[in-house]
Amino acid sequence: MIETLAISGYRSLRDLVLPLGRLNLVTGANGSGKSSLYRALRLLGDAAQNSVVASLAREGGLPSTLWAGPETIARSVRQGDHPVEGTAPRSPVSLKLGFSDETYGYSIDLGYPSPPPATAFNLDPAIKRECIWHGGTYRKASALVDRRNNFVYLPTGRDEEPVMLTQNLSAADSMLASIADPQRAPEMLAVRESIRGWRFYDGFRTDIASPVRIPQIGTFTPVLNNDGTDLPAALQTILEIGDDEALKRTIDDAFPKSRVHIEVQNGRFEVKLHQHGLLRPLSAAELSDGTLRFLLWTAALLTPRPPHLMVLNEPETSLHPDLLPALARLIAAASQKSQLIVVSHARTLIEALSETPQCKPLHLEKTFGETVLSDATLFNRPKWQWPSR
């Protein structure tokens, strides 16, 4: 389970360190930084897929994702005695993402490439530093695998030469995705596979033309795709090898006396919902956006292959408030098998999840353009140290 998440220099997240629990509920007003936190988590997950640079490009490139405020905010500015003013930067451009659990920690530091030679790609993000260490807090002595620019090596004792893994790693490639050496660096394999197992669900498409509404070729699907297009196969997989009783309870909880089954014709799977009082089941094409979206969340959260981490971004979208208590119970049950981070602004869902004993509330606020954790102080902030360049 991830115990600490750290983000520095990304949009409004100038220097955010969050303590995490089994079920984490991220709340805050519009513009407080909830979406930035979600996107930062996705970027961190992209490192293991070697797509973090491409993901930054889709967000407008590194310049548009960097912290836009001053490098430091003086106390006199926070107290309103002086206006916010920029100063000449004293540190290099840097976007840092990291996390740690009780076994390993990992961080990645992105910046601009070195000036020479002249190229049209001077604004491309370059990976300056990556590090895997033992334990929750980075220390030089605890580093297990280190990367500085193009060099990746295994740190050794004070009087010993480091063990070099490669000297020519591209600045756009993460060491997690590019190097496999299970004998000398098994920690890299462990961290990579852990991150690759993270799942992100955000904004299922349920409009009238959505592929979810038409029959799909079905294959064994223990993990719902992040766009939900394989919903019928995912539900059928739960019915056959997953917790079919939990699926039946969840459907009955949300839609009393209803049940779901999957109709299979010539290899094509279609969702059918039997509702109390109707003479025939309703197909996915006939279901409301909210009903279909609840079925999607059901398939995602009752997965027969629970991940280490699952991140849900505003799962209440398009759901009637009456469905939110049932969704909260579904999320709470899923947190028994996976660590969850839920980003929400729906009061009903927030109140229902807050009653769960393992729920850890993380309320975000924005002050002087910077996202901060409500009630965070120097004394209750988790220990975190970034590896220097």
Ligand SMILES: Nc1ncnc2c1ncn2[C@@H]1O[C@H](COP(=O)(O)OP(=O)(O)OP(=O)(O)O)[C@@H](O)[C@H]1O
Second form
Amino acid sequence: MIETLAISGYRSLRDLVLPLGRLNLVTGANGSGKSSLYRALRLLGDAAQNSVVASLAREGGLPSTLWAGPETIARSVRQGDHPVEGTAPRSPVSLKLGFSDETYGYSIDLGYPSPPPATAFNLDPAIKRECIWHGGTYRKASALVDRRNNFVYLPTGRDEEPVMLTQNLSAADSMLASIADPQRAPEMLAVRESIRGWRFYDGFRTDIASPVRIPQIGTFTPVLNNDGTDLPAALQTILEIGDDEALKRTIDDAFPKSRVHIEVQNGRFEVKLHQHGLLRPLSAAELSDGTLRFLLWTAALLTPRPPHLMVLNEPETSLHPDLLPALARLIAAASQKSQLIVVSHARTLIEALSETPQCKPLHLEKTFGETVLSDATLFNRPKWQWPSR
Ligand SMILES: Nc1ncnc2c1ncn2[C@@H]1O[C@H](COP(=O)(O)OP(=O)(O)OP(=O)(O)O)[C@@H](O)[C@H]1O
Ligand SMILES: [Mg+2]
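Any chance you could show the form predicted together with this ligand after that form predicted on its own?
First the chain shown before, then all remaining chains and molecules of the complex.
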């Protein structure tokens, strides 16, 4: 389970350190930084897939993703005595993402390539520093694998030379995705596999032309794709090897006296929902957006192969408030098997989730353009230390 998540220099997340629990509920007003937090987590996930540089470039590169405020916000500015002013930067431009769980910590630090390269790919940031360490907080002595620019090495004791793993890792490649050395750096594989298992769901397309509404070739699907196109196969997999009772209960909870079944014709799978009062079941093409979305969340959350971490961005989208308590029960049940981070601003969902004992509310606020965790103080902020460049 991830215990601490840290983000620095990404959009409005100038310096955010979050303590995480089993079921984390991220809330906040419009513009408080919820989506930025979601995207920062995705970027961290991209590091293990080696696509973090490309993803950042797609967001406009460092010029548009870097924190746009001053490097530090002076106390006189916070007290309202002085306007916000830029100062000469003291440290190099840097966007940092990191987390730690019970065993390991990982951080990645991105900046501008140096010296300015003669290339057209000028939105590509460079990976400057990466580190895996043992335990919750980084200390130089607890580093297990270290990367500085193109060098990746195992730091060793005081009088010994570090063991070099490579000297020519490209600035666009994450060490997590590039180095596989189970003998010398087993923790690299452990961290990589744990991040690769993270699952992100960011709403689903359910418009009339959406592939979710069209019968699909079905294969064994223990994990719903994040676009939801394999919904019928995922539901069928739950019915065959997953918690079919929970599936039936959930459908009945949301749509009383309804049941779902999957029709298979020539290898193509189609969702059919038998609803109370109708003479024939309705297919995915005929279901309302909300009904279809609820089925998608059901398939995602009742996965027979629960991941370490599941991140849900605004699952309430286009669901009627009446359905939200059922969705909350589904989310609470999923958090028994996976760690969950749920971003939401639907009051009914927030209220229902807040009632579950394992729920950790994370309410974001903005002060001076910067996202902060409400009621965070110097004393309850988790310990976090970034490896220096
Ligand atoms: N580079 C940047 N530096 C500082 N702030 C930024 C930067 N880019 C965007 N922002 C601001 O960060 C804030 C957070 O945006 P975000 O999309 O995360 O909000 P949100 O909580 O998801 O809001 P909503 O509920 O409206 O979706 C916005 O107010 C945006 O203007
Ligand atoms: Mg948002």
